[in-house]
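Next up is one chain by itself, shown in structure tokens, the form predicted on its own.
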Amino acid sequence: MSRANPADPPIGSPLYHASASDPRLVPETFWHATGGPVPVGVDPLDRDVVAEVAVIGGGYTGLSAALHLAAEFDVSVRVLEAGPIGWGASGRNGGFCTLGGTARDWAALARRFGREEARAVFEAQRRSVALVAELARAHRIDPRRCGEGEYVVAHKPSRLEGLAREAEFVADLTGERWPVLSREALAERGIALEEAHGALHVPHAFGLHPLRYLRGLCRAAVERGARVHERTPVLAWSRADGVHRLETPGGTVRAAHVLLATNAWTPERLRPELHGRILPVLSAILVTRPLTPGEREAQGWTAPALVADTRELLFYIRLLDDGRILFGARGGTRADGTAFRQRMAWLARRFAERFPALAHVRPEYGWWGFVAFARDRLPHLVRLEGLPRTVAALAYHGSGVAMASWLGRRAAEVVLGRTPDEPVPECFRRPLRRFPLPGLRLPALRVAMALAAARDAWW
């Protein structure tokens, strides 16, 4: 039969330099080169088949969701990801394993939602860290799991205020007591920069190595039964006789439900419904050499913990296991080969301001990729009008190592008909709106950025 021309398939936005969503091209990071071996039986699609689920991304929201539909519902399922394994944000992620996946704090969720419903967002935040904690154990898999807890540090003075009210807020909310830590106790922590005025300690959350934790999602799914193919971008979707038929470069898929997983790639130009649902947003990374012992010590960085600033337009950092300092950063809305070395040497100018006794160090790794924001600031675990059967999970906002995982566990319930084991709070089940506008996206985004920068500098 004729297949759709592969030449340029319909991944992620419009918004962005074509080479940005191009799945041929393979990012090359610290991870890719550190990731382990790669998954095996993940081979291209390369026949018609037929199966009762159809997954449209291969991250952790599409493989946890995957692993579950095969071990737990005996279902069949078929993974379709556009790129290699771990060419998308799975693969190219800080390696935070934490509370996240929104961008709202605990007292404007609670104002918007009630303080029930802020309360079930904390429970699935907390139990979407223990899952991967889980999932670990039970696949075996080695994450490399290094730094426990996140520290959230006042970048100006000012904004310890604001850090000890939210621990205020989440011991009425909770009932849980977050240390804040003066500037002092967070260097006798071994956690010494520049624009560290203290900060507020995060029990929920360690570090980890992000592509060998999803290599391990992907070995354990197919050992379960779920198929998984790699390099098979879906290049049209229709549906017929109450079937989705999933098209791509060497076959097609027909399946009962599909589970849209593709948050920051989503392919908007795969089916008007997808169109303006999700707004990319440009992260950056550098990783160093190893340092040496005296290094860090003169550093005053010797604990491999996770830290992120206060500002909108975040920077977050890790001490790696081998004594590399990861440094990433928001920001930018060009995503062309000259913005990326732009990017790259910014970036490399804010660490050395940051770690003014590691200036003579420079980059060895450095990528990109897309974090996706939904119109909310939520994640969604949601129906799509006009796709029936079809069930998307995504937006988490540059935190989705353990909600992603979290999500498509619960996704893969919901896709069926079934009642989650766990409650999704109501708030994620909300629609996923269209951003007004949707082809200003990028226009508002700058005049965002640029209103959030002052406010970073001045408050």
Ligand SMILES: Cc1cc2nc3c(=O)[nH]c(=O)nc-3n(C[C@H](O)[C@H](O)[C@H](O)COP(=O)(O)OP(=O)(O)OC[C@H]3O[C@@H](n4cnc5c(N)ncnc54)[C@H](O)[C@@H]3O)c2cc1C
Second form
Amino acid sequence: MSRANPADPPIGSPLYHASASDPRLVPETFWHATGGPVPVGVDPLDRDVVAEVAVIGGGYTGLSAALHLAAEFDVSVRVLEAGPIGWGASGRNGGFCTLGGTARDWAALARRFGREEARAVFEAQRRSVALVAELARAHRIDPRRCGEGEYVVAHKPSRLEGLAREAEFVADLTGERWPVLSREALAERGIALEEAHGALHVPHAFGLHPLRYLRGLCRAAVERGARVHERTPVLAWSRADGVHRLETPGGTVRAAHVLLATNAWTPERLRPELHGRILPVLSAILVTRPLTPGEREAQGWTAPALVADTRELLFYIRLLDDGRILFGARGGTRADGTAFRQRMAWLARRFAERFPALAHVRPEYGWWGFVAFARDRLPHLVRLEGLPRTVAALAYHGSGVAMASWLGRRAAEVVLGRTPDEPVPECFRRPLRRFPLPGLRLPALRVAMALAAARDAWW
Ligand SMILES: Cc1cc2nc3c(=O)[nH]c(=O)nc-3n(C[C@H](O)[C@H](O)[C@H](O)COP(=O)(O)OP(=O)(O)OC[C@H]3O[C@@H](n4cnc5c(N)ncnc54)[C@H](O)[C@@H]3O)c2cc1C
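Could you please show the structure of the form predicted in complex with this ligand, as a counterpart to the form predicted on its own just displayed?
And the full complex, kicking off with our chain again.
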């Protein structure tokens, strides 16, 4: 395979404007402004090396895997990250460490795969949230934990009935009782939102500083012996004599195994096997200046809670520990500079509608990134057809803080041919199928979003 032009590294999907997948353009996020010391010992690769496992992608998936490989199995591992550590979604997300990873609700999962499998998915999700707390404790990471439990807020009265049904379903499936709160009970907890008609409280969740957590994982992996190289894009990937050969601008890695941990920026042009298997979807965030206690009181938004609403095109909101509000939403199918400015203006208008007492507060930070959808709306831990000794762990559907950390760890076991210590749901092991007519993913997404917006508005 010929070496690509290093000026144009193959990152992400050709569906969107190239600037959204350029690892030389670092997002200006609130997290980067407050992320603490940058990792050391992660210089770009500058010579040819050999490793047992090469990991492409240095987010939660790749670094959790590398930490496990180095610490538990004493395996030589090289992580190759195209941008600075934290360039991808792991450095720019909302910091909701919650149950998640799939884009199917419990009832739909049980209908499609059976109740046992739905229970297995729940168990994996529960363990994934616990793992993040465990990793932070074990490796002295201060992820700035803030906000306990997640409130799923009904944006219409009819959606509150749906949440009550979900709570019943979960109780029946798992034996856990999740409270459904009225609008008044929510306001008493310091969560007063114009359109909050009540909420389901999911206990397995907490808020964190995503980049501090990621940098902590990186430090821990390096301390345990993993070799991490930032600003090291893989430009070409070939295989000869049973060995993978990954070319980067500064050198080549020869590895017995490869773990693909590239999620929404999966480099579709790197290998034909990767083409069309992920649908990247935009998610945008704004962060205000710190609000005064009086401003927070006036709005009735005083709890450092994690809040998401019941829309399919959901909004997510957090009060951060220094009094700022983080406000995010999915949507949009163009990722050029003009579209970014339009999206930020749109997000600021939605913020003002929901927080009328704060309508005068201008955003101080704004950024966006991609979340990854798979055709079957499930996370995947799979071997890739046509690429022997390669495992991919990806597709978290916008909820990967916990699940990517957990699936990365399981991927470390699977890539070495071991049975995972904690069972991986069978449905996560299904093949990562290509989207039908991959070139038409964006027009199809536009239609799907329009339908979702109509359902969100009317039902
Ligand atoms: C705006 C936004 C908000 C979100 N909010 C939340 C949230 O609140 N809670 C939650 O649970 N999840 C959230 N998510 C999703 C979550 O961030 C992701 O699921 C998770 O970070 C995925 O981790 P990862 O390691 O698999 O991928 P990433 O962190 O995206 O890492 C993949 C890396 O692969 C690298 N890469 C790609 N191609 C190459 C190549 N050729 N060579 C070398 N490197 C390459 C990229 O540079 C990238 O850094 C959000 C995502 C976004 C974008």
